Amino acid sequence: MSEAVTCDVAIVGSGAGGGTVAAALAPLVGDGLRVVVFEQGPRLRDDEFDGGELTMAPVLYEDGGGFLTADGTMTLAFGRVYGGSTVVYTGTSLVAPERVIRGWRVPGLLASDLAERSAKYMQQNNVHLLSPEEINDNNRLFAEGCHAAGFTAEQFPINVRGCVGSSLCNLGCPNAAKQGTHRVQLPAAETQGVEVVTRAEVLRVDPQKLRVRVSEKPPGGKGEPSTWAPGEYDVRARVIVAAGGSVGTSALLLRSGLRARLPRLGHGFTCHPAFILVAEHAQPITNWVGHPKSFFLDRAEEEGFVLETCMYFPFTTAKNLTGLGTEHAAMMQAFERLQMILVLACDRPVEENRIEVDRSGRPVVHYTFTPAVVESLAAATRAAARIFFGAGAVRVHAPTADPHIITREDTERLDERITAEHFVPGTTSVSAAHLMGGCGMGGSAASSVCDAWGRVHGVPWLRVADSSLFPDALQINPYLTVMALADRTAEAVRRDLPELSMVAAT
């Protein structure tokens, strides 16, 4: 038996999408429309953050950050929890390139306007770039060995507010300084009455309806129980928004009947596919203090790929790591002399690649590394290391190599020994974290999803509002290009909700 609840706006997920649209919106609250979110993930409080690599991650993603492809040669990582992946990315932000945004060529979307409301937001959240005196080691030997090698590292602007360099930044916060939407635009948005319902997993959609399970807090586990009676729940809603991410907004349209209206649902999907390098130096440098990611090399038109700086905690990188035995213990022992660089593909639209579900509704992921992102991946490996002893490192632990160590000595074979025949998918160790595409944007149902402004073609009263809405790579990190569309999206529900009234009950 499930219990009946009505709103005028339901939205399905809290990141950068869903956050951004319940803050756009609870201006209505004060109208008398009631605005209700839906995050299957807990609430968690600040104590609650405690940096542990084997406590945070179950609480923080899906899968405790291993939802697999299909085949199982690529990790997935996306937030579950209040906030989303807000509270789990680095904070790094950057406004769409005009290049990409023209490229992919969706009628009515402009780059200038995506850049105007990405200031709103850079604003909001306190988007600055870092002092030079807050650069750790690994950070600077990035920018220097990016000089030494003929290239330029940007500084990458970031959205915090008293950082003091935990670094935990991907196990959430601990210092409550990442301006994620659960520090931002959630607790704006609920002082202006719209709810936000934890533990709440959104089962299907139908026409102006949503089906939700609430979960009870399980015994012992973070965050606070949420605020709904655990059970399930029937509510109606004149507009829903579908803001649960890439994989979570395709499966869930997906799985309630969608694909029949809307072929083009689940392809498109791109994500950044990335690996971690690591290069030992002689002595001991500042790695593990300090914020993560602060420069990035953007050779995204040129090569097809992104560097950008990172440090990662030590069963990540041991996970990374390719190879066993004495030679990846010797690295791991290392670590403290460890500098990091991830590397990022940028990915294009291909037919395998698409989000579908299984029987039970889960999303399952297609994937196949194309000889292009191949390419890419060697090419970003060979710059990486040119820029690692640019830096003063010692040897280089290159996945693409056979063997994988590089020294000094090598630095003149680096074209031979890193090539793309010796990247091996399930045995390279590779992630995503930039999840894209599933309900592209496009001008009809034919070829996309969605229109420019997140509303899906033929359906009024559903709108989608995450980085499901890209048709195409970004090839930069994409959050706050996730709120300037959520704010499109939200724009859209305001002007569009006079003309949708709720439909009788069946």
Second form
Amino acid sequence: MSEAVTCDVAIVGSGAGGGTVAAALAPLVGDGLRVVVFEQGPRLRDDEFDGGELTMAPVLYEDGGGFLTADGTMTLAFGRVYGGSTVVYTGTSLVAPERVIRGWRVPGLLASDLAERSAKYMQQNNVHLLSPEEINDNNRLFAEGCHAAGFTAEQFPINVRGCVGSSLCNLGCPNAAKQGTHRVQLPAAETQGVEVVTRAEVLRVDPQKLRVRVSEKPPGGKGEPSTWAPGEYDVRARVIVAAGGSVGTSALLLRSGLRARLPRLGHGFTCHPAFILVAEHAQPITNWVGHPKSFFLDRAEEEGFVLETCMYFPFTTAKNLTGLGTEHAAMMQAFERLQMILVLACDRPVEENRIEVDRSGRPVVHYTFTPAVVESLAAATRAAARIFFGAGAVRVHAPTADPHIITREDTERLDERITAEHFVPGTTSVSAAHLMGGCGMGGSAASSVCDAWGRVHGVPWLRVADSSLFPDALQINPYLTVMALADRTAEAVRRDLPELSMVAAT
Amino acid sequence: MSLLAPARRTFRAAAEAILPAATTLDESGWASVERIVQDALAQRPRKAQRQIVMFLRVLNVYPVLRHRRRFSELPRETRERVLHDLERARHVLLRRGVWGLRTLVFMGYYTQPVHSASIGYRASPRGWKALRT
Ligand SMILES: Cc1cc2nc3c(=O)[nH]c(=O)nc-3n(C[C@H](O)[C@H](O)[C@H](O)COP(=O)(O)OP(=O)(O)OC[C@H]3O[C@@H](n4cnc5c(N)ncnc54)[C@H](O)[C@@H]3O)c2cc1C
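Having looked at the form predicted on its own, could you now put up the form predicted together with its partner chain?
Full assembly next; the chain just shown is listed first.
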């Protein structure tokens, strides 16, 4: 038996997209409408963020952060918690480049409009630059290394308030400093009467109807129990806003049988495939303390890659370094002397790379590394090696070199040592956290899933408000653009709602 | 029964090859590593659980032709070389097998505060204050 519930707007997912829509539509509650957010993950209390890899990752991430692509050659990281991936993101806040949005060619979507909306969220999220004294050696060395290698590093604006530099952003800030939707938009929406139901997975959507399963809190697990009793619910809503993220929304719509009318559903998946590079310095550096991500080098337009500073935790680092045994252990032993750079390739949508669902409705992500991506990763590694040595490192661990260790004596031979042919899918550790596409925007159902306002072609009761809307990679960190697009979706919902009456229940 | 039980000997032999520091683990050290790995496996789909046990079985007999001994009976350095060879195997399933196994070993070891501290990792929710005190 399932329980019946009625609301006006049902939002699936509480991440960058869903949280934004919830806050933007919250004033409707004052007008007597019911707005409900369904989030499959739990809501954590502040004191439950303990910064442990083993204690936090399984609670905050889908598959504990180890969601594998279909052929097992890449892991995808995405959040599954009240606040979605904004709980685990690093909070770097960049506005979509004009050239990228122009290149998307989405009718009715202007970069200037996204920039204006992004500015609003930058203000809400307290986006600013860190002062020089808040920047640790790992980041400072990147800027110095860029300078020495003839590049210009740019500083990331970040969205923190009262950051004490725990460096634990990707395990959920233990000090509530990071201004994700769980700190800003969702609490604001709830104050105005929006209901957020956690541990509530939306199993399928039908015309103006959702099937929701609320789960019990597992014994001893972190997080609050759901406010709804465990069980299945049939929720009727005038409009449904899918904001489950690129993978979550695509999978939900696919298992709801919508591919029949939307042939591009699940297609156009991109993710900025990434790996980490580490280099060893002769002396200890501050790397485990301070905000982990202060600088980046944008070579997207010229060479198809972006380099970012980063610092990961021991297990994540060990997993993401390619190789094993003595050489791997020696790098790990040098942890307090390690400088780290994250290499991201700007991939493009190709037919093979798409989201599907298996027979049980679980997402399956097919991803193949195109030659262009592999070339970009190798070029990025060469640039990063120059930066590391420019910063004074004594040796560099390069996944696209064989052997992986590059010493200063190799600096003249980097082009020979680091090449695309050493990239071995399944052995070279690759992961991605910028998941995009699956419900791309465009002009018609033949070429896309949604229009520029997140309206699903030919399905007036269904909207999309998340990273699945991206028709191509953004080539920079995406969360602010997700929020800007979600803001547009919310605006269209407000505009269209008077015409969206509930059809009689069938 | 524990998921690793049918292949525990091969698991430990592989763990030592992947992570030389594992050779210094005593029985309670191994128990801690294996508990973490078990818990992680228990949360994975059944198919993934079966694959890892199957991979361990294949790994154990893989060197027999060339080295005339099972993987778990080889010296540590040779085991490391065998795994390096498998990382370059033509078949992606073998490469993935090594990748999955090393991920589990690293998880079992480096997520333990005692081991992460031993490599100089000192992150604390107190951030800069922890550095200065
Ligand atoms: C480790 C990490 C670091 C990152 N760092 C940055 C950064 O510094 N800067 C930046 O710009 N971007 C960063 N990103 C990317 C950014 O977080 C995402 O692009 C953004 O959050 C995507 O927003 P979204 O709404 O599409 O999905 P998400 O924020 O992932 O939210 C989706 C939510 O929907 C829920 N959901 C899915 N399906 C269902 C369902 N069927 N029923 C109920 N709930 C469902 C999920 O549980 C999840 O909570 C990072 C991502 C990760 C993982």
